[in-house]
Structures are given as C-alpha cells and as structure tokens.
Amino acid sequence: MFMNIRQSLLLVVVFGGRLGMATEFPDVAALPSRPELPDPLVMLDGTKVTTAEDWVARRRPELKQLFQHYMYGFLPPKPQKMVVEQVLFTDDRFLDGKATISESRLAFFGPDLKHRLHVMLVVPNKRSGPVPVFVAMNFCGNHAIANHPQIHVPESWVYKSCGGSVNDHATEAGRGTQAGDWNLDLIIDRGYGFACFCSGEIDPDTPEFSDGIEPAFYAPGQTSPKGDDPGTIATWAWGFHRVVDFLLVQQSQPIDEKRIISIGHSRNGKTALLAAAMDERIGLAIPHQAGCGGTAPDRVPLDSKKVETIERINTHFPHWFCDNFPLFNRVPEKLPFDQHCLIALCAPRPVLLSNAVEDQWANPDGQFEMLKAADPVYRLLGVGGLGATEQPELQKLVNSRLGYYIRPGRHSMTREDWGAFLDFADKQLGNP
C-alpha cells in the first residue's frame, strides 16, 4: 500500500498554494485504515521524519497539502494587490482615552473582488514599543464588538441571533451588543491591540457559495466547487491572512509583527487554528472551544452521543469543509491525519486549547489528547511541548508551549477566559 501511495504522490512544484502533481492524491478507498492516531512524524509513504530539517522541508508541506485536499479545501491564493480604499475614522479617545480605535476598508485585485473588508483596529495609547495584536473574526459586525458611533455597520449577511439583526442584516441597534464577549478594556489594559473583521464580508455562514469570495477564484468555465476547493472555514482563514497583510503594511500604528495572535471561539476557533497552521506570520494561536473539525479528534465512535462526530458536523454544516471531507464520514480511520497534526503544523509556535466542563460536545478530553500527540513535533524542533501528562484542575492554566485550560461553565467566551488567554500570551510571547 505504501508503495502505491508513494507512486501516486509524485509532487512536482508549488503553484499558488497547491502542489502541481503528476497524479492525484489517493482516493479515500486507497487510503489505509488506521484506527490509531497517525504519527505526525511519519510521511504518507511511511518514511520516518527524524530531523527538524526534514519536518520543515518535507513533512510540514505534505501535511498542509493533505489537510487542504481532504478536509478544508485549498485556501484561495493571496490577491495580487490589496488597497486601503479608505480609513473610515480614527479616534484616540476610545475607552476613556486609553486606546485609539480606527477602521479601514480594504479592496482586493487580481482577481478583482467585489467584496470589501472592513478591519477594526484598537491599540493602547500607553505603550513602550510595537504592539502585539490579537486578530479575530466576528459574526455580527465590528460595530457589535465596540460601541462606537463611527464603526461601519456591515451590509453583508449576519446571523439572525445577532443583536439588532433584521432580515439577516445588521442595524444600528447592534452596536456594542457583543462587547461583553471580547473585553477590549482588559486587552488594552494588558498592553495588547485587537483587530477584527466580519465573516459575512468574506463568506456568509450559509451553504450558498455564490455570495462569498470563492467564485472569483474558480477556473474559467467553473460554476461550482471542486472536491478540494475551499470550504467556508478555509475562506475565513484567508480573511485572517488578509488582516495580517494589512497590519504589516499600515503605517498609523506600530504593530509587533512577531507577536500576532489568532483567536476565535467555536467555528471561529477552528478558523483561527487553520489560519495559524497555514501562515507562520501568526506567532500564537488560541482556538477556544473549537471542538470537532478543529482541535478535537476526528477518530471518535460513529454512534457517539457525547461528542460531535465528523458525520454530524458535515451533515449540519456541509459548507464548512471541502466536498472531499464527507467521504470520511463513516470511515474517519482512513484520514491520513488527525487534528493533532494541525496543531503540530503551528510548531514551534505556541498554541492554547481552552475549554469548559459543560461543553462536552467540543470533547475537551479529546483535545488534551491532541496536545499530547502533537508534543513530539515540538520536541523534535527543540522547544518545549505540553508541560503536563494529565489534564489540569479546573481554572489552572497549563502555560507551556502547548497549553491547556478548562473552566466551569458552558460553550461561551468569558472575561475569565480572556484572563487565561492574556496570561498565556504574556508568558509565551513576552509581557508587553
């Protein structure tokens, strides 16, 4: 079997994020059944990776390709040009004068996208040097994160559950309705900045792909997604990358390019981890309660009633992943990776998995096992991995390169969580 797989993986050259291949990746039926977790340090053809050089040159690129082909879809390429069409406003008196808030509208060309991306940036006014920044995606609009009268109200689709939403669109009534989830005052007081964008401006969270950016990247004559074209999570991760592009070229605020942090909750957490795995400019990832399809194992019993399975997530959210992924619904043991390999793609950069006791659907026990399984890659690269052999007590942060945190409560993002996030960032990246 390994010889057949090796023969079918004559990888030639990289084009815009995809590998030019003499033949395709193996069909699902040709993949071996592996109920155990795949070794992140063993190539698909069975070759053992024993050096950091081999990980960087061979295994890491292979895993990136495998995750995109079989699970998330290939992220769209970086546009040829990004333009800051307009800085909508800047206010240096935000949070009682502690912070400067601004919002910029970005346009993309090559291909030319009709979508415009509004990026809100908040940075502390009191600082001693370049500012580390959390990058996040929101579902209800930037105006829901910070109650500021000048923040743009998005015209794109938003969730019915968003405060002030009317007919799937945001309104002025939504201003500040999610401020309690993001705790900008705490972030600023701890010396960090915060940048965010609205998911609907990249791709609405619906099974309809024609309203997102995806069709702009189709081949001539293509009218629907191919098996490994990007699902919504991959497209959102592309949005994270474009915000990083913006942070590194904007001139108004001093951004610490070595301390950019991707963060997200639930499906946003899946996106934040994928964004970090695919882009080494992101220095730290915090996928909070990301669960199935993100930080929890894919290999769980098919009839599980306690934790989410890939069959359930693909059934309820068919647009999140690429069309190849549902082929594994009943045979997850054929996946040539599991989510510990996605965590390992971030190595040697820090990753924190955070959870809540009542959120068993996200499989917090399985997430800890994913950290343990990713640990050997970090050790191979000469850095510390997971600094614990057993799950910690409630509310006790495992503040090692691979971190873990679990608290009482449910599926939510709280001020207590942000305290743990900031403590982890302080230690792993340096207290700003």
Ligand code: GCU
Given for the second form:
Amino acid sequence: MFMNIRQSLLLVVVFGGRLGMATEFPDVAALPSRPELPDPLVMLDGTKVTTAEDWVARRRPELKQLFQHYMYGFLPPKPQKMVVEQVLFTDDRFLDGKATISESRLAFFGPDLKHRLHVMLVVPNKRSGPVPVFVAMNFCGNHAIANHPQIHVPESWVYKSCGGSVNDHATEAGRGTQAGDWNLDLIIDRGYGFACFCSGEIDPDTPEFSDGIEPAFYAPGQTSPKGDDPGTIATWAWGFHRVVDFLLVQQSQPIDEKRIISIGHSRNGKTALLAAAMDERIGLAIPHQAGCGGTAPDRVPLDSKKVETIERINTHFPHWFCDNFPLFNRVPEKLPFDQHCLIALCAPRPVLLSNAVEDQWANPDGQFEMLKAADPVYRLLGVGGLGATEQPELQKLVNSRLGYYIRPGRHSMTREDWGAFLDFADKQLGNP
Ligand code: GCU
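Structure of the form predicted together with this ligand, please, following the form predicted alone?
Now the full complex is given, and it begins with the chain already shown.
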C-alpha cells in the first residue's frame, strides 16, 4: 500500500510500552573517585561480571541507565503512534537510473508532536535481496545530501554554516551542497541503501529546548528539564530510532533489518553511537570523528588545550547533555563509566571509529584507547574485539569487530572515508 504516491495516512503504527525509568543512583559527591578507566565488567556495586548472561541481563542495562542518568539524559520514550503522513515522491531514475529515491513525512502521537520528520531513502535498483542501509543524521537538510529537485527543503532551523542558509533556515540554494560529503553514488554502487533525516527537525542545535520535541515529553506543569531529562544528543538519538521504526515497517523498499548501520559526523557521530548503544536493532555503528562526549575519553587533563574536555563541551554546548553532566566538569574521575563503556554497549555488534590526523580536538589517540578498553566485553561475548594493539598506519583500516581508521587531513567526511566505511561494513556484516 505504501508504494502509492501522495496518499496521506499511508501507514499508522501503534507502539506499545514505554522505556524503563532510572533506578536511584548516588549524587555525584557520593561517587568514588576513579582516575583509572572503570572496568566495564564490574557492576556499580563492585560485583564482577564473568558471563555473557550477566552482561546482557545485568551490566548492560545498568550501563544504559548510568549513561542516561549522568550524561545524556533519558531518551524520550517511543511515541504510542507513528503515522507516515505522506510519501512526498518516489523516483526510480535517480543516479542515472541506478537508484530509487523517495522521501516520507512522519508524524508522532502520544504525546502528539507538532514536529514532522522527513526521511529520505535511497536504495540501489540492482540488488539480489534485501539491502543493508546506512541511517544518517544530517546538519543541513535532506535536500543538501542528494541533488534532486523534489526533496523537501526543511522548514526547521538549520545551521548558519549550511549552504543556502538564510536567517537560520534552509533554502533552495542549499540543494546538493553536501553531496560531496555523502557520496551516494559510491554507497549505491557498493550495494547499500541510505536513509537520512535532519537534526533540526527533532531539536535545533540551540541552547534551549522550547523549539525541540523535549517539552512534549515533560510531566504536567513541568517547564524546564530536570537533571536527567534528555539533552539534545539523546533527543537526536531518539530520531535515529524513529527512522529505524520507519525502515522496519515500510513495505516499499527491501531493507535488510539485520544490517542497519548508524552513521554521523562529529556531534552527529556522538549521536550515531548513542543511538546504537541504546538500540540493538542497529547492527553496526560508525561514529565518524565523534570525539568528546562520544568516542573519546572523558578522563583527560582538565587543562588540556589539545583535546576537548567535558568542561569545554558543557560550556560551549550546554544543551547537548543532561543537567547532571556538568557536575563532572572538574571531576571527570567520578564518572562511573567512560566512553569505552558506551562502545561496549554495542557489543557484539561492530563499531568503527574513524579519524583524521589534524583533528586532534576529537582525540584520535584517546579513541583508540577506548576501543582497547571495550575489547574485553566483546571477548566475553565470544566475538573478536579489536584486532590491533597499536594504532594502525595512516589509511590502513583495522577491520576487526572493533575497527579503527585514521587518515591525513582535517575534520571532514570524504570519499576516502566512505571507502573505509564500506570496506568495514562489507567485512563485518557481509558484502551485499
Ligand atoms: C565542536 C565541538 C565538538 C564537535 C564538533 C562538531 O568542535 O567541540 O565536540 O564534535 O564541534 O560537531 O563539528
């Protein structure tokens, strides 16, 4: 039914259940100081985790709660109902006839959100079965990613730095301006699909939440977030999850539900990792140059100028994390986890950390240490972890379940990066 164009209320999905809420955790002052990396295989109460069953039943849920309580805030619950209001268009002649592109508009109820989410989906026309699909959050709108005249120009806030941005809003002039970052032709040639959405449609990257979806989830009478209410990154991760919901219910394109890959660059990479850590439907995560608050350690010297500290990130981007997180600004050693635990939450699923030499702000060396420290969890689950003890040479992909890649150059996403992403996905999930 979903193939027909311009039908409204094409698909209504009713979800059951809400996410579990936090158990009680100590105040920051009562947490022990742990300058060393916390052992991912030791529970908060000191109990050692020695079996895969204990990891899955006890430690993994505990870590999910800890990250949400102290750092990101609790992701908003899945709304009770999602409606595919409209398939805006479908074009099977995209990329010289190699791909079919479409865009759908999603609405959410229970709570009723005024926000609408536009999901662009591109799949290869030549395929032998269901296609693995990258799910990405973008900065500037779907129309910036693919140069196609019918893609919706978002009405929401976008960054000033986006091509064609006027008064913090996207315009026609932005069409295709980020196509060079996303390399859809390469993705399609290699047999993958690609879905994306724009972060501003969920929550504009501004220091307050009135323009995002957050207030819709507040308790009656609540006007501002409490300590572990979601920051913007948690809310964006919710957006990834809604796109996964959509991919799994839509019938028009053959998606391989075991091979859904979350990907994002920088702040969007932090989000892509959190989304995968919190949702096992995501089969692989590529947080590209994600750095502090994502893939790089929280435990770095407080006065570091070279790599970003949590104090810097909480000062410059006070809305990214929950209000509990800045309490650790001067005492990161009190955090009951570090970012290796977020990576470990993805186990046994593959994770690739990719970096650039000139992007020291994102702490590429520290990120490699995070992989090493996540490795024991992968081993406990009986899958290989990180297949290297030292950082690889430049442009040499460590293509193990925990992967690492670093190239010369700066903070950006390039065609070469995509070559590494696709090689990683081919090996870790199977070549489509
Ligand atoms: C800033 C910020 C980083 C972030 C980056 C980005 O540099 O300090 O944490 O990753 O912006 O999102 O581009």
